[in-house]
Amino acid sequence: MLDVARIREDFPILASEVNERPLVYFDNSATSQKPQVVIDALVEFYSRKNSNIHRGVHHLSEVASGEYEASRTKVSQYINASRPEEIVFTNSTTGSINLLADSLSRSYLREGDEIIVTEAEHHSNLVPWQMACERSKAKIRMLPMEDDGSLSVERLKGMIGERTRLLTVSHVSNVLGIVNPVEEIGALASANDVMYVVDAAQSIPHLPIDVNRIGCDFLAFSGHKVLAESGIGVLYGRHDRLLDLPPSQGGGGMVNKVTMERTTYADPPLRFEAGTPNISGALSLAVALDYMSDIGLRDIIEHEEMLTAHMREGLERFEGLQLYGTADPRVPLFSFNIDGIHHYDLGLVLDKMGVAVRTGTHCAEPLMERYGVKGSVRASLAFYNTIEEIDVFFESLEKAVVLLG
């Protein structure tokens, strides 16, 4: 078992008070927050060591190069990369998705090929490849959600045909928290060669990552989900697909040589770096994925799917609560409405009691329309969180509830 308290610790934001009451933080979904050792190595890294990488010879250039290489070393191994070429650092997530979607619009995908997407994708996973489809005139065919928000990999396999280019899918909702059979989709997309893409957004905080096990050629997720500084992601992709794949950006740093007639490109992964990349970010999130290897995934787990037990039952028990997504396996991510109450006046009188959760469409507007409502209240823990936070929520949502009905 965790050491939840001493845990706690480590997040200096956790001891905060919110309208006079201890902050109760339920939104990690959208972001995580920050153990006092990755802060420190921002303020190490800006106080000793700021420098721009791989154009310098001097003594902090290649001080900032060579974290910033073993950054991305760590990485490929926290994910069991084949090498560390295969990670590309970008901005995020989205940015990620982005730079996938425009290199393989101008590159692999051709008038008439198929993308297939899931009801449940966030619109980072699905608006590039809408924008795709729209340079390459190909097409995208949606994957729908069982009645209680999982997939059929069964379903899925009839609609695979030989126009189906490019399979995408979350491995985690970021909506419902339910974990998607990711590997079973990619045997299942390597048995009919198609390219296989996977959104680890929501995964990545709270599940081990196997990029050969889960058997992708692409695979994205963001740092500041997992503990590390907002606006550093990962674009993982298997080497032989990177080394197809042409830049989406051109300028310094992507490049071989330049001259005024052509232009050769790096080889992966700094093809796809293209100007100063977010050099602290990737070192807060070698620090970050280091601290979370310290504590032990197994330990977070078993914490986790206590936490997830708890908040289940307890939501279970309100009466007029409707959660959207019932399938399990689950990470401690809970979407719900409550009958006669507007999700965003819920979340405001919450946040009186100094409980932070979402509210809205969680960029995931098709899955709110399957759904016939117009947004959500989304709760969503981390290891960080405790028992005792939950029942200090199940408190405030009944008073909510008297308050706004």
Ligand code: PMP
The other form holds:
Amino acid sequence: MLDVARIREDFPILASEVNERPLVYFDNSATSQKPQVVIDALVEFYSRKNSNIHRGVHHLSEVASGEYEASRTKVSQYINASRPEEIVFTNSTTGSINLLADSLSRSYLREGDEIIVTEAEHHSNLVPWQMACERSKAKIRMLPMEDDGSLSVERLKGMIGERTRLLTVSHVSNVLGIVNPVEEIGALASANDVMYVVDAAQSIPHLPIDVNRIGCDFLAFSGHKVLAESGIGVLYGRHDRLLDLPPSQGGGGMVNKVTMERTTYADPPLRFEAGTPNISGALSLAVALDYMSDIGLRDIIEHEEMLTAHMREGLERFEGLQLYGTADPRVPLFSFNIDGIHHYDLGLVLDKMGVAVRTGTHCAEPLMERYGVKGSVRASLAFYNTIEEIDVFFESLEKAVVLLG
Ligand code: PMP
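Cool, the form predicted on its own is there; where's the form predicted together with the named molecule?
And the full complex, kicking off with our chain again.
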């Protein structure tokens, strides 16, 4: 069992008050809070180790370069990549998918090719593909979600045809919270020789990620959603796929040889890391992943299952509440509306009671359109949240409804 009271002591911000109430932070899918070890690692880096990497022979540059590369190794082990070179550091999930979509639009995708995306994708895993289609004249095809928010592999199977070149899904949608069958989809993609890209932005803080088991060619996530600093992201790419990929940005650090006439590029991953990267961010990600491993994903999952069940029970009992996405399995992330009340007003009143939730379209406008709503409230929990906080959340929600109704 997770000792949540002890774990909460690691997160200084969780002890703060908002509007003279203890903070109930239920906006973890937007960004996670940071444990003291991550904050300390950043202070330590800038106090003792700061230097640019890969370009110096002096002591500090060696130290910073070593730690940056050690972080790459740590990330590769955490997601069970075959080697550290399969990890490209970017600035975020958004940065990772843009890099990939841009490169593929200039190499792999051709006029008439089809890219399958789901109806539930975050704009970050939709708009870059639309932009890639503008350039390559490939086409997007949308896989609709089922009424309960799940993804039908059968329906997906029916959509894959001769022109399908790429398939991308989120492991967990940031609106529905449902875990998609990414391994089954991986087997389908592989059987049809379709490139497979997974957006793991919402699964990385909740579930073990094993790129080999998933069978993906590429996978993206952001550090800030898994306890690390913002401005650091990961693009995992299978080594042979990365070798075939042209760079998306040119600059220092990504070259072999440069003349006025011609430049040759470095091998992956440096080919994709032009310019000075987010060095402290990479270090913070390694510390964050170590922190997750030290607590243990098994205990995290067990605690989160309890939070999920308690949330689910409360939401189902709540009068006039509509939950978007009812299928299982899921992570503790719930989007909903309450009859006759605007989601934005609910968010504002909850904030007055110290409860932080997100409101709006959650960067998933096609899914909002599907449900015929302009937005929703989203409560998203992390392993450091408690059953008591859920009770405060529901009491606050009841008061908010009385006030606004
Ligand atoms: N994909 C999903 C499923 C997300 O939830 C998010 C963040 N809300 C992103 C992509 C984009 O992440 P970032 O803003 O860190 O690039």
